[in-house]
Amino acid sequence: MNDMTPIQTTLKDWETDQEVRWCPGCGDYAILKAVQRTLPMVGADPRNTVFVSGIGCSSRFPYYVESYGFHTIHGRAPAFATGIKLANPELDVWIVTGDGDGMSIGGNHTMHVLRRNLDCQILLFNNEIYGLTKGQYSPTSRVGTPSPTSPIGSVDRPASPCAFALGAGARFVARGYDVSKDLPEVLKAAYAHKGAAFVEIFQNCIVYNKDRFDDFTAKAVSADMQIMCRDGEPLLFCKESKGLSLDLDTLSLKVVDVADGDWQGAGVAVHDVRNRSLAHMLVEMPFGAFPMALGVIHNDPAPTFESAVVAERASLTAGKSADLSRLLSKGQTWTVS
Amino acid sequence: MATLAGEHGTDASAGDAPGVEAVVVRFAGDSGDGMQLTGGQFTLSTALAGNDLATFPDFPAEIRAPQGTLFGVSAFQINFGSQEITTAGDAPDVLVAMNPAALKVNVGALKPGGLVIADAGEFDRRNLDRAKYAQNPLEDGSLAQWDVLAFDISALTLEAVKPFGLGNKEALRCKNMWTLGLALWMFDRDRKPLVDWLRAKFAAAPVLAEANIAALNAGHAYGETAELSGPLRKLHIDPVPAEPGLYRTVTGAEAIALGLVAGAQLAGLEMFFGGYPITPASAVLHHLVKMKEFGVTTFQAEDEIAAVCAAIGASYAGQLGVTSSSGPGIALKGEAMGLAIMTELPLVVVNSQRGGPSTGLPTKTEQSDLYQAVYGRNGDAPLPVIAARSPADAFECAVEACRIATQFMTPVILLTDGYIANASEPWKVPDPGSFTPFPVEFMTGNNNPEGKPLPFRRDARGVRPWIRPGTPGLMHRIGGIEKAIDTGNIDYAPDVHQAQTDARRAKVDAVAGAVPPQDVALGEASGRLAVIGWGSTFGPIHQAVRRARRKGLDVSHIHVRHVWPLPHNLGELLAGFDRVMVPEMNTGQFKTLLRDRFLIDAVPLSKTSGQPFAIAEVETAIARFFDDIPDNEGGEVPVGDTQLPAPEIEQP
């Protein structure tokens, strides 16, 4: 179709030319700044790539964003994104959503992009409320969080957005947070996955939801609080001095220390990708006695759905040529003379 | 013999030459008697034989009602004859009941002295009490109006096919082919295509192939032999004189998907195809599955709202977007098609109309879904709204909506119904050569010599470009918040909002300009009274107008496919009639879209039995207009006229 020779970017090349319109110091810059970043290192071409959203304070993502950008209706960008990325298999496809987009309204349109494993990278910002409607407790606010609609605090139980997308099926499910240094590395892995990338951003709302997430993300309890998923590696925390294990009696996680860089010893688990019962456990993990999994937590790619729709294609229309004059005249005919 | 006369009796009354030329029979059962199939194998018969014909199913929702009930009965109409036909008849001059319940559901459709073949093998007391039957009616005298023959067709059946071994269940599945065979002998019918197809369809299973042959030719030769005196006799329909090509028959569902594809061929595009089940709007995704080598691309979402917003996505992509869905579905759509107008994409939205509200009348026809199709969106959300009037014509409908929907940039809703998608007609298969391509062309370069490309900027028509993702240096933005003037960027102050809602209006208005006038199809271009319409209705509306014309009534038919927006020359045509009557399966919902364009005092025909219009009910209606007797026009079709009953209205 086009020269489509691969081109070298630069972060000023993802940018365009439209005043970001966030909440001054919202988690929303940093992610865009993380995005824009890892385009380049990837190799992402800006003509070939289409980020596609839905609404809320995270969709609005699109706009600031020098590609091609499609802004569309609440929850539903997963279902344009199915359409773009059948239309176009060569587009890279990014869906950006939040925890009430792809969570609330649209959840069953989450569930099934994933499920049926559509190539495409899913960034969920999660900052547990809805900013863009003025606080409203969301679907993966804590139970108790004061809101407009809940004055004496949310009553209902938060969704896990991991848990949710391994359930559906996701083949790719990674954590990171706005500020982490760690986010284009997450970033970079969810764009080499083949297939559905599922990525969890929790995402500082300064204005209605203001530090969320301090007791993982800030620096005095980052170190103890976070555990950072690298395939191969053990699952180490808390400057290494602590650890994940498999509890063969309870066949869940526990936490063990690690004494003397001795994690062996310590029984302390290798992190594997595509050990998906230990991705469940590594997103079920009760924040406080546990850290917070963060990187990429599962990744196993499987055939994508676009693929397996043009190889369907391929084997229903094989030795059928498109004549249009054969077509409408098919079946019984009679001739009037 | 008089009595089958056939729905034309008024013609040969008014001096036509006596004879039959046309006959409705009705074929009535259990669900499970397999009378769409009957039916639908005796309308290919029909056609191979040179009558023009349509047909009516008319089956229950349930999938598989309890046996033998009142509201298991499924029923297939036909009317065939030797002059052109455009409904499926009114009241039936043949009536086949395979059962009780089938009999009681549809004998008081017959015409007074219309024929019953009945299964009196199945008039048994449990099969009576079923149908809520004191007596058997077979033997009661309760059926004195009408000439009745009762043989045990299942008995009969039985001893046809007991060379074959089959199982007791089995065999009497072969019953509806044994029928066929009676019926095909009936009105001169050659068995080859029939048996040929039964070989086709049981290639697998040989010996059922030739069980129900063999039922078939018994039915056949039941005729042929059983001395039967009276009303059972064969009869011979003469072909009607057509234009001369080649015919096929053609049900909406399947007229619709042929024109989708080739209107997507004449843009130059391949399609997309969102679409979730419901009926009866799924046939059209089932046909187009088929279709995959035109370029077809074809998705079944996880709901109606992910079926459209797909659509929209494969347009955006460059492909033509297309979904379906009846009703519900349509209004689950509703606020994507609100996106596919303001980001001015193309997008074909098909709605195969059936009864509402909510669930509704999911198999019974209605053309209630107007208002929504028109102004069924939030904010000023103007669309093409174009109506199919029968199953062949549906396919030039599809054609049109994808060349406004390419060439304008939006979306277009193409309205059929339940009746259009299930009904079959001959249709002269078109020759594609003879089609206007209208070949789609992307931007490829910056409109903008001073800058950034300008997604937004109008043609003299009002039309923005349409870019594909993928081409270099066009990188843009598009989406549902209010945009600014050529750059598409958010803006929303309040000259931006008026001016851009004026150019969405005015690109929809400018449609109407590219759109043929609106013709008459029947009658003078002025006069006293015009019966105006949209969709469905066309063929009893059609034959109303032209048996009121042979009594001398000064009455046209005018039937618009452009329902939104109307023909430029519609308002002037309508001010040359004294009265405007619009007969429609709704409370009068394209009467207050005239009333409100023409400020004309259009007048009701409304009918919402989820069942079509009779002939007769709209003839009765035009005649009230010459009465002289004031006040005395238009207004209800009282459901006591209805003359195909529905098996839903004898529920228990």
Given for the second form:
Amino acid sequence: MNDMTPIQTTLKDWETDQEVRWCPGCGDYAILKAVQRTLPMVGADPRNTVFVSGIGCSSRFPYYVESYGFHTIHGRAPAFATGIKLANPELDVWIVTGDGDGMSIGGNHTMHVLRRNLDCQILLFNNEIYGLTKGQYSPTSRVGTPSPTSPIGSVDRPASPCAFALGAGARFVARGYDVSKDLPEVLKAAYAHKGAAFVEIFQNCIVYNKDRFDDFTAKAVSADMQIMCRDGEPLLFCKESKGLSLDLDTLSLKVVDVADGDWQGAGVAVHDVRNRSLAHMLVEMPFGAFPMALGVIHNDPAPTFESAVVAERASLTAGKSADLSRLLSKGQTWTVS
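Other form of same protein, the form predicted on its own, not the form predicted together with the partner chain:
Coming up is the bare chain, nothing alongside it.
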């Protein structure tokens, strides 16, 4: 878990004997390897680690990580994770969910685990489609997405998982994508955060939503259409020829040109992970006119839910001894002879 003494493991220590079964080419394979590579880096212990999932393609995850795991019911992984963490706060708990599982039927559970600030890592795989149930449009599908339930194109306005997380009071919000070399860096930061760490991971569904994210992940456009957010560093992209500046008249971000590396002269903003207003602006930038914000977008720790519950229990039991028979005979009780 996050505050335990690190131990030495390797990627192999986190692999199970189960055959990994996703569609060939699915982005989940890359995410699995990124997680399995990250766990040894942070000194995690398989004996104290629990992966909890709901229902969906991503929910196979616990079978493939050599740790404790629960494959639970649709949308309810946060509820199970909360019970696990309260029963044993020393456990390192990971929640694996998807845009359907976590943003639709489980949206309320996702909201509450974030606002409560349970100490856990929440990985939301976003492929903008329902993959397991054969390609229906999901809460994050873009307008115009064709699917069995929207044959001439979805008219729903898509939900933004990161904007949702910030609105629910999340103290850590980050973004990555399945094959990104920076994903382990994001996962390490999430693991180090004490509290609910929400990570949206864009994931390619090779069958029902193939190459949906090529508009910012494809090699030919990635430099121009991605901005990696790192605390204390200028918000530069397009090989540092462009940056994001704060427009004080509209209190919004704007793209500015950077000449000869003079980002300060161009007015480029410096990323501050504690600035919630900046985080909102970064996750809500209209894609196309702006790049896709990746990396750690917000990180502002606060007391955790389970620490408050443990402290409350301690205050209520201080100076008292456990006596079940006395408790049962207390109050309006009587004996039948």
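For the two forms, the rigid core is made up of the largest set of C-alpha atoms that agree within 1.5 Å on superposition. Positions refer to the first chain, counted from 1. Quantities reported herein were computed from a predicted structural model and do not represent experimental measurements.
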property	result
E19 C-alpha relocation of at least 2 Å between the two forms, rigid core basis	no
